[in-house]
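What follows is one chain in structure tokens, specifically the form predicted on its own.
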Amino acid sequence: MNRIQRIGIITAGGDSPGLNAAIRGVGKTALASGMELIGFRSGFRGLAENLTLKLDKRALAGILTVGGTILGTGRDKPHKMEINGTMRDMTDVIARNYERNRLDALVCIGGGGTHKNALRLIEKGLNIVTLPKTIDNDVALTDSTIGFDTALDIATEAIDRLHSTAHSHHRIIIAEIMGHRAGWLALGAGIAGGADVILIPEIPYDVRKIAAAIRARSKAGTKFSIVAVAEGALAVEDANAFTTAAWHKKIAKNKAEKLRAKQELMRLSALHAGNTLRLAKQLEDLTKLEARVSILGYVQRGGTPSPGDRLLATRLGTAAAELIQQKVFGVMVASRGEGVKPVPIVEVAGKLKTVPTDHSWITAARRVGTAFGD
């Protein structure tokens, strides 16, 4: 009477490459061992309104290959969930679907977000086990996340095809990057691109250093330069910006103080969202070579999963239904070298991992000449 018997799964966040294999691991290994697999539409506005689909052996057919996820996703929050124009917290809700499917466990694939999420839900008393999910590789305590290797092959193949078109008109070709909080994609795609100048959040960046840099590679007699920029990259001043008013909004004495930092901080974002084109032209200013922008976007996100990514889902959702099935619960499988390992989501919730400044990415592109603006 105590055994396992059924499971529910949602994707949420954002869309990442490898997903279904996650969903495919997880559902053949359940599958084997005699439990039932329920998944939930559209995140967890799929808990909340129980829109489920059953998981059988033919849904879970042909799908390692395929991008994206069967069950869809979304970034609705448990607790601030608009339904029918009104924001409600819908964890009680969420709590009773539980129920009301005869779940023994949930598993939730999904990035920073989904695992603060996650927390709140075992806070009702769900037995939860999380994966990581994001292209931009910063989910605390793992090595590495689901999308990620995709997600650098496509951006490091972008940065290769911009190679022949900046040499050909000796010009600078900017590569925005996703990233918005950690540089991992931007970083090891430059790299592995062989970028020039690679901007990423954890360091700030001069951008007079930058032309500096590009006008010495013009002197020697390279008339052109590539940059991959993460869009979370700041230079020092907007930088110096940001910390200011975050720390202005964490020690506010009242809501009026707060309400002024939190608008402070919309402020400088809404600025940023442009500070890629505003980049290029300041070093079209300072270098006298024009400048273009190519912006990845969500093609970063598409497509199928590469091979590493269907290997790491699918030795990650191997060992969660194993988990589930030894009543481990309040866990993310982590991925430890050619392991996992099972940590306290309440130790990866809230958390990022992002780029140290002596990591031995940045050394290495440093020993190989590549700027980083510093």
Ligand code: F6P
The other form holds:
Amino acid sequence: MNRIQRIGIITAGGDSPGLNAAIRGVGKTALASGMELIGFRSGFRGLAENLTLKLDKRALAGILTVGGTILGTGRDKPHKMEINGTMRDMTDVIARNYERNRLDALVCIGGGGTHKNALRLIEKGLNIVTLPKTIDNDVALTDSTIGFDTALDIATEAIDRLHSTAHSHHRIIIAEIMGHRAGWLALGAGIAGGADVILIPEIPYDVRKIAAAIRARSKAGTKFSIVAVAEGALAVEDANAFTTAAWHKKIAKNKAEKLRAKQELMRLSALHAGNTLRLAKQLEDLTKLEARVSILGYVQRGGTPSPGDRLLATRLGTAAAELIQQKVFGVMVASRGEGVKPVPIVEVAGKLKTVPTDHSWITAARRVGTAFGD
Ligand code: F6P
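What does the same protein look like in the form predicted in complex with this ligand, given that the last one was the form predicted on its own?
What follows is the entire complex, opening with the chain shown before.
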């Protein structure tokens, strides 16, 4: 391969603020150095179905501040994609489309799933560079991910606003914040918004201890409490049940045992779906205070990116195009302090950056009296 001439780009997984800023960063740098940029719509599906979009100067104009992604996104996996009602392995088709579009490299912007999928395509010979994106901030080996800063602003503002009803009505208000497997967003917004209780997946909780903390506040004269709960936070007994089922799946000796363990995991997940509402009921029973739930949901991923995310996306996006020009492939462009660092995708895929229980944010929260239910 001589000079890099054409690069492809996709956004995959859940949308998050700053994706367009990243596309623009990659695109402007690429165009300035004489490369062509081809966008593929709807994540990995666009690569499989060859849904292309030429990203010229005009297409990149005015998108820096726009939420979502001009390319569209999706959660399809290259090796297990539904095509006309049947599940198919589309990795070879994607590799063919890569050749057909005469791509020299492909940029994949996404989170945990995207990194696993990118690795599958690297194994098929594609030259890939990734950018870490998710409001959950749970991608390994990067300080932060595109979208987290904006979501942190939104969730913090929500907690600020929930205080009004909480103190006016002397209620417990539970704000459910995104984050199935990592609690960065609930923790960050909980601290910044002054939540009295923060519940995250990394610290299984005892509902009686949460109730005791709330009752202590009431006794001291503060009749309201704010609980920031990550959607994946678990009571100790549920966390143990999940660990056991996951262990059974891991040590399963045959297909039947594996299936049973999988079914148990699915049963537990379904049970967990209404967890925040159940928690509200439990806290009402234990504290005799009224409790209400606000599920922040997709509002957290919506709208214009924060200045911090625009900056991060521009830093990472421009660096990705530079790396491609230098023919550095198979890496994720990680954010490290003020700088960026290419890290092998193979070291990122399948890993999760959870909150260490001795993390300085947790220490600080405990120092200001926040309860974690542990
Ligand atoms: O990827 C981040 C995330 O926002 C999670 O926190 C959330 O659980 C998940 O995506 C839900 O996304 P969707 O419903 O779009 O699959």
